[in-house]
Structure formats: structure tokens, C-alpha cells
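For reference, the chain that follows is the form predicted on its own, supplied as C-alpha cells.
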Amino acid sequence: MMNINVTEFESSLSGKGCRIAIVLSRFNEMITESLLSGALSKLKALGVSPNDIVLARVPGAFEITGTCRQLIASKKYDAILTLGAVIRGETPHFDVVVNAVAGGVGELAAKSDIPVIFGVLTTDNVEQAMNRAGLKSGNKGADVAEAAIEMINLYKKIK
């Protein structure tokens, strides 16, 4: 094996002095309140002090990537979580809406100087929803919260 000195940028979990912002979807409000409350949970847990986190609530995940636009453009959060759940019903405004949040997002993502975390549940049905929302599969609020503070001081890490 190769010897090679390279350098590595290693990030941390500590939310310390980290301002978030939430972007938090009302539509299917039982499967994206347990979404914050994992977030809210995970955030205190790595540090990030109350008064750090603003929550913006829109009403519905279609809205969640011009919320974000405009928190990115304040300048005043160290990355910006995305929270929201759309369940496929039986028209294509399942795949509009999913398509739209998820380039949207992700499009922002990629040109932000601060990450944005897509936290957005697409599922088949309401269980599955409810399973990712910590009824079985964990709670996907709770790993975008960390997966924002691993990201913010990765950031501060590289700059």
C-alpha cells in the first residue's frame, strides 16, 4: 500500500454557537411535527442553544425552496434544515411536488454557502411516513439535525 500524506478535513458534532434555521412543511402536520420534534431533540442534544433556531413553518413542501432562498439570503443561519412529507395519493401531484422540493433544495444546496439539508419525506403511504418519523425507522428529523451540524463545521472546517 502507498504511503501518501493527505489532508483531511474532519468535522465535529458539536452544535455549539450554530444557528439554524428550520423550514418545517404544516401539510401532513402529524408526520412533520414528530419530524421537528426529532430535529428540535437531536439539536439540543449536540449543544445548539435554543435561542439558536428559528423555525419557519410554510404550507406545504412545495413553498419549503423559496423559505429557504430567502433565510440563505438574510445571511444569518449556519445551515438551514428542511422538513416536510409528501405521501403519493392517486394523481402525478405526488411526482410535481416531489420533483420540484428535491431540485429545489438541492439545487440550492449546491450553490449555498451554507448547507441545506434535505429533509423531506417522499413515501408510498402514511405508515411508511409515520415509520420514518420515529414510529419504527428512527426519525429522519433527528439525522437531518445531525447531519447539519456535521455539515456546518465541515464548512468552517474547508473555509
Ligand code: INI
Given for the second form:
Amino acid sequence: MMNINVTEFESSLSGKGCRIAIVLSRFNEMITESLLSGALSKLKALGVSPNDIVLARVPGAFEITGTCRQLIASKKYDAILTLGAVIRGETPHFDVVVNAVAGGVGELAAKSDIPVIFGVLTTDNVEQAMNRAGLKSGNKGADVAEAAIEMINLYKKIK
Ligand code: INI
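Can you switch from the form predicted on its own and show the form predicted in complex with this ligand instead?
Now the complete complex, all chains and molecules, led by this one.
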């Protein structure tokens, strides 16, 4: 890397005082509950108090975006964490649901003043989803929880 000094916004992974809202989709519940466990363990490990975490369960991934919008409007949270699982093998309208949730959450993330983090698994089959929900390839819930804390602290530094 070139050695030129610039001012860098340094984030941190301290979750102390961070208020987090989680939107959890119930569809493919076994997988999404496992994502939730991963997220909660990581938030705890990073110092977030359970008193500062709220959870909104919704029927499916399609309902995630609207719920995020309500939570953002309440102005009570420092970040919104979305968790869900859309599995191709189980739905002919996989692409419709994926595009809706990725586009919806993506737009909110780009436009809102707080981080809105995308933790919706989109996989071809249940096995892939289970692997990413703690069985083999880590737990996406934990990954996005860490991303939320990093982004909260980065936004605070930039502001
Ligand atoms: N919702 C999901 O979260 N994952 C899926 O795999 C899924 N499938 O398979 O259809 C799914 N559908 C439900 C959808 O998200 C809405 O809840 C429903 O259409 C009502 O608006």
C-alpha cells in the first residue's frame, strides 16, 4: 500500500449504548431463528445491552422493508438489522421476493440516516441456507450484527 497520510474515519466494534432493531422473517423459521441466535450472541459479545434490542417478527421476507421503514420513522434506533431466508427450491416466485426485499432494504439503506443491514439469505436450497445459518460456513446473523455495530460507529464518526 502507498504511504500517503490521509484522515481516515476509524470505526469500532464497541456496541455499548447502541440501540438495535431486528426485523426477523418467520418464513423458513428453523433457519431464521438460527440467524437470530447468531445475531444476538454477537451483539452481546460486542457489548450491546439486551435492553437496547427490540425484535419485530414478520411473516416473510417481503414484509421486511415496510417494517424497517416504520422502525426508521420512529427514530428510536441506531441501526436496523434484517434477517430472513429466501430459498429458490421452495418458491416459483423466488426472484420476485428476493428482488423486492433486496431492492427495498437497499433503498432504505442508501437513503436513511442510520445503517440498515441486509441479513437475508438467498440460496438455491435448504442445505445452503442451513450452512450459512451456523451449520458450516459461519452464521450470517452474527456477521450482519457485527456489520451493524461497525456501521453505527462509522456513521457517528462521519457526523
Ligand atoms: N418468504 C420468505 O421469507 N422466504 C421464502 O423462501 C418465501 N417463499 O418461498 O415464498 C417467502 N414467501 C413469502 C413472502 O415473503 C410474503 O410473506 C408473502 O408473499 C406475503 O406477502
